[in-house]
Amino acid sequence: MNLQIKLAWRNLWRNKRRTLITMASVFFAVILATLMMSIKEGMYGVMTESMVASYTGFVQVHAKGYWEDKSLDEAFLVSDSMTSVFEQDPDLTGYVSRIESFALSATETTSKGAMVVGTDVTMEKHMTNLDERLVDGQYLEPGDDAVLLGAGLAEYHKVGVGDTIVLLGQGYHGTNAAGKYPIKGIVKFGSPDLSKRLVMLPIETAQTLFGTEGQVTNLVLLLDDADQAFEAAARLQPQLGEQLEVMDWHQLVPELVDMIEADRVEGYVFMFILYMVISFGIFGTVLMMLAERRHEFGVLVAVGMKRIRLASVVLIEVVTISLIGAFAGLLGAIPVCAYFFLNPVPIGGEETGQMMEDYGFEPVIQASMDASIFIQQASIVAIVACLLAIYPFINILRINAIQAMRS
């Protein structure tokens, strides 16, 4: 076997041009497949970041039935037993207390419906990095009698930092909720929809506005690993009792999950077509190699070399070329995908960009740097190339020495 490996390695570099062409076909196939899948997964990441990570959170706790009605009357107190459950859970690092409701935001000349969110500003900063999303002004401090305004909403009202906005709505159990607040900062969210309708203020100020002193409408749980959201929700539900419900992000934004799954199925169809194109490209280079060396194979068989040994040498050659090309493609794909990861491409065109904004997504194309994507695509292309090596193996087993030498 060692002799066959040595022969295969020497044969590869007897004709460097042929070997490099074959490797290049695998190399570019890996880069193309990886880039396509990386961009698709990156787009899913942008969608999830825009609609989930930047605001909704991956797991929420609220009163049973609250998610359907979003009513302040479903507010509840955070008990010591609840905080004890959160502290003992290995995957949780904390929680963000919120009060969410709707109100009319108004200035002297404009008015618009807004989603008003009172939040624990310290924990909110840890979860959503809200302070890093400021485009103007300063971040809130606990107890501030001021608000942060979404950039889109500020643009609609034509207001900025230092201006005042009025909030009018309905409070706890039908009471009136009205307040006048200075704007301390302007925030731009990944989701354009949020930026156009969100008003944030410290939870103490919101509790005073809506008359829900000491109560919250929902808790957003902070996780060490967002991939554990489903397991964490299932684990916490029986510990918190029937009066509360724990929902993971698949339940919170099911329309996003359905959209991603539908697009992923479509992506599999395109990837299958791409793999077929890649397969024919690699197969073409293998056929070229067989045609160029047919006379050589005929001579070797004629002088007494066993067909099985010759076929094994060629099989090792093709597999070696495939593995080297796949590994080189893996290394080559990393900087290409990293560029599109660090430099997201804005989606041009009013219609396409506006359509994405209407769905609540940031209109950019960004690649993913998930290591599993690179390993998976390199492995698939390498396996395809190795399977194609079966053809020259069988072809050489059936070779006719006289006809081959005449060719």
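For the two forms, the rigid core is made up of the largest set of C-alpha atoms that agree within 1.5 Å on superposition. Positions refer to the first chain, counted from 1. Bear in mind the structure is a predicted one, so any value in this text is a computation, not a measurement. What changes on going to the form predicted together with its partner chain:
Relative to the superposed core, residue 314 undergoes a C-alpha shift of no less than 2 Å between the two forms.
After superposition on the rigid core, displacement of the C-alpha of residue 61 between the two forms stays below 2 Å.
In the core-superposed comparison between the two forms, residue 292 has its Cα shifted by at least 2 Å.
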Contents of the next structure:
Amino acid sequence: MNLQIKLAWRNLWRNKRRTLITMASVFFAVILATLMMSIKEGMYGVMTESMVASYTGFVQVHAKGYWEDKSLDEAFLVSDSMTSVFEQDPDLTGYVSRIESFALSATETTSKGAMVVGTDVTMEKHMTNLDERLVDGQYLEPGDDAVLLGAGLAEYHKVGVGDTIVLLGQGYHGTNAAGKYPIKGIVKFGSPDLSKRLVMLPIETAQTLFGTEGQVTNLVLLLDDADQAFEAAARLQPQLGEQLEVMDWHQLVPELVDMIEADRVEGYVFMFILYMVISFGIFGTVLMMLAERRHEFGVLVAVGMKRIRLASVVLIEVVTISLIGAFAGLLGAIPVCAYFFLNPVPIGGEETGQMMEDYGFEPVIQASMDASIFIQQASIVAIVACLLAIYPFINILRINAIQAMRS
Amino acid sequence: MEQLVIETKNLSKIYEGAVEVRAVDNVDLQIQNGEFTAIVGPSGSGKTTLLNMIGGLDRPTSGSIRVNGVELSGMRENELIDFRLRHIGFVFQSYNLIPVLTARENTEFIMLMQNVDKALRNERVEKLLSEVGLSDKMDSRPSQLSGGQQQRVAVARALASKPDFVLADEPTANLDSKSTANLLDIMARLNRDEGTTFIFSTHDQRVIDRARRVITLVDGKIVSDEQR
Ligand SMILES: Nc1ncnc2c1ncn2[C@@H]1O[C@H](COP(=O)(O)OP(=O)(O)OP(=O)(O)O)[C@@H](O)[C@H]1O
Ligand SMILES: [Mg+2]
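Complement to the form predicted alone: the form predicted together with its partner chain:
To see the whole picture, the full complex is given below, headed by that same chain.
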């Protein structure tokens, strides 16, 4: 083996310029692909963060059918058997009870449709860190007869902390729901859309407003690790029975998931084209190298070198060029990704920024430092290198010493 | 001690084509241990074809080749490669050496593949390179050596494997007369002192004059075989 490594290494530096150019092409491809994927994944992270982690949650439980109708009439009581299922689940650390409905929010001069969410304020703080989103005023205490207003909504109504707002809507089984509440705080969400629509109040207060008496519409489950969402949802469903519906976040926000998937596929297509171009470049180098060294290969086989050993020399060369290029590319990409991970760039105002805002996302670019992005690039290059090495490998295995020496 | 190293019987190589070419035609040949033999003949007479078959590089159309009693014609390709590694030394007309390896490494190369241990390899490389007069060029790459020096390294490499015999197809064809004489001196000395068997082809009368046995081919047939 030493012999092959030595030969491969010497041959790599035999045509320094060509080797370096080939490595450079891999280097740039890897940097480009890594940055692209890191920024894309980072954006997906921001999107899920502003939508899922800060509001919807990764798993929710509703009465069956509620998610389609969004009707208060499908509120339910949290029973002891349900809480004991939650307590016994290994991945769950708790849950937030919510009651969600729509109502008209109004001041003396303005009115606007709003999403009214009564929540278990203690657990809500625990799960979504809602208290940290306060831009003014104070967070709610359980039982407070007061509301938090989304910053966008407050701006619309031109109200602030200490002002009052009227909520008008339909309650449980068609009753009237009306109430007047002081504004205790203003909260800003990652999702601008939420900021423009949301009114939050303690669940007890909401139950009084809507007349649902101790019932809830959503339970947002709190997980140790968001990656467990799908397994946990699948596991809980049979335990909670037919009346209830357990949904993971892919079911809760399918538009978001579809959009991320579509964008990711776009990224993969670009990456595929990029690596195809680079592969043809490397393949050209390999073909040139095979032609140049054919006579030498003939001599080696004539004097007794096993063709498999010779083939492995070329394999080592191709793989080394690719992996050094890829490694350098990753080393180059990681600091850049880390910079944009630690220093997200706001893109508000511009076209893309506006577009993201329209979709309901925080308009910032933040790179992702997820290790899988870097591992993925390294694996792709390793696989491409091995594929590229197949041709010379087989070619050399079939070499005939006399014919090769004639060239 | 006389001992039969190579024996061919009815050895033929026929190239089929528009016209059939009998490159080697029913050759019966015996080479003894310690010979210093030239294969001569006009261009196209079949010298290269004959040497390639004896060296296990090419397969006969018919007939047999035995090297130290072992029949080559039935061997599979990988067996032949291994046989060449262990039994036959080769010197080709030119570009014998691996460009990225030094004279020392080129010589050592075959022993590395034979798994000879390091101390023995070093000892033998130094001895061989000094025998071919290249002690001071051990760490030079082929590109830093003259054509004659390169052929001398090739001879050292051929001998490094302790082969049963050395085959050299026109080893001096690309050399000037001084380098030719020098290479022949070295080969003759190795033949005399170490008993190495050399079989070489040539067009050069000065090289033919140094041989102790001269086999002449015409149209693939042996037309004369003289001992001197
Ligand atoms: N691969 C081949 N295909 C067809 N014919 C061949 C092939 N190799 C050699 N020949 C023919 O076989 C004959 C012998 O060729 P060979 O190369 O053995 O001659 P040679 O004596 O070595 O000639 P030279 O002195 O020019 O090297 C020639 O007529 C040649 O044309
Ligand atoms: Mg010839």
